[in-house]
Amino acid sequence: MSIWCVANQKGGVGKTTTAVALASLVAAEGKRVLAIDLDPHASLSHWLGGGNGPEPRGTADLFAAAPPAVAGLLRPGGASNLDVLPAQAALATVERQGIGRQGMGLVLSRALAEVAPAYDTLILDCPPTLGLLMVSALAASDLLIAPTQTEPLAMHGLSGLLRTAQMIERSRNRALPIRIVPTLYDRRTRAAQDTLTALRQAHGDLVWEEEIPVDTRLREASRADVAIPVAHAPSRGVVAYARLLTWLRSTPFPEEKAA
């Protein structure tokens, strides 16, 4: 069983895209996903056959002083063999909640020990702010998932996901792997063109090889809220995704050969 975290602290990166194609497509091959909805956005939850009505119990309820059971927040999630677990507005205000009580930062690691067994891959989205959400989500996973927007803006906030990703490893004493993900490319841009060469010479093996082009496709599922086509006549973006699930599970950087 795998957690992984798709996480950058600047939106508009194509960061709930990833989290769905990457669940979607695990979900695809038979095994057994739970996507995880941290952003009061909630547009992975609405994405995944959520409705328009906000969600009377989810991720909000994981911070309450007594929260219920995990099993209990979840809702199937469009597909088969995946399951969601919900984001609601309250979100917004866990930041809030949480000041001065103590372990809240593992409040999410505690939570997902409960389900973790019965699924193969779970998949968090975070919301693009660097907070106690994506501070537990960073706790909690095994692996971080940056997407990052072929586009100059993009690379500060990644700059800063990293600068956290190096502390949340500090603390919990234990490695936490980071993919780099180029998004929305368009080639026929020298803006994409320049910040992908920028991103791959700053960080190297950190970034993957290929890139997640845009595609139409992919919007038009998002915006009517309906699954994406991963079996029949899949997209370009979708078949890019394909690529990338590969890679994710196949690439170890080197300074993880060692290890």
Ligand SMILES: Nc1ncnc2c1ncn2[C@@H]1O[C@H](COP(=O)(O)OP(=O)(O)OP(=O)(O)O)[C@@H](O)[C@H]1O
Second form
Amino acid sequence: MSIWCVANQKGGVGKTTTAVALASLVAAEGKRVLAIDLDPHASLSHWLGGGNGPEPRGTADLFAAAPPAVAGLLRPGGASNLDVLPAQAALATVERQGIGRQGMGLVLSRALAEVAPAYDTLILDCPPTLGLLMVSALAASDLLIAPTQTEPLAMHGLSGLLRTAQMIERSRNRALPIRIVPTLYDRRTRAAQDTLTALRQAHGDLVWEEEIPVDTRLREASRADVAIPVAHAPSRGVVAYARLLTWLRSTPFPEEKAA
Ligand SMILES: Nc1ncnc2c1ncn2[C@@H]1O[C@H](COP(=O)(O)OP(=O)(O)OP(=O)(O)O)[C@@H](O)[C@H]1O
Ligand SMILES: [Mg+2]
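Which structure goes with the form predicted in complex with the ligand, now that we have seen the form predicted alone?
Entire complex below, previous chain first.
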């Protein structure tokens, strides 16, 4: 069982698309997946079979003084083997008011421990804010996946995220490996190529050696909240995500073995 956190404090870089694509691919292998939505906008919850209405219960409830059992908050994710722990708008209040309250950073670690044994992979989709929700997600995770858009300004947010991940490693005394995933890559543009080069220069082996391309079919699936076709005629974006999945599961980097 592994818990993966998809995070980057920059908005619109492909976090939710990455979480949904990886969750769909793992579930299509016949392995049980739980996708956890931590964004008050609830994009992942809508995408994975949530319909249009707000979900009555979900991740926001976990931050209450007396949280309910996690198993009662789960619902099917619109594909075999895929469950969702949905988000509510109330997460925005949790983010604002939870900072400084004792033990809030460990809420998700404790909550997910209840249900994690039933799954092969748990994937957390974070909001684009470096706050309590993201810290709580990182603290619960075995791996940080940081989608980074291949456009000039997108790299700047990364350093804050990497510093936070290091802080969490120190406080829990357990490694939090990081994988940086170049997204929305358009190889025809010079800006995208230059950003990719700069990203690899700055972060070396942490950066996937391939890229997730701009893929209209992925964008259409997310706009229409329909399942990503992973089994038949996968689009080039899905093919790239399948290769990313293989990389994410490959041997840890040498420096992480020592951590
Ligand atoms: N590979 C891709 N090809 C084309 N469009 C994409 C791709 N990845 C993401 N998009 C589109 O880019 C937009 C932002 O993607 P997404 O919602 O996954 O980002 P996000 O980082 O989760 O955003 P937010 O910070 O708002 O939560 C969406 O319209 C999505 O459909
Ligand atoms: Mg998102």
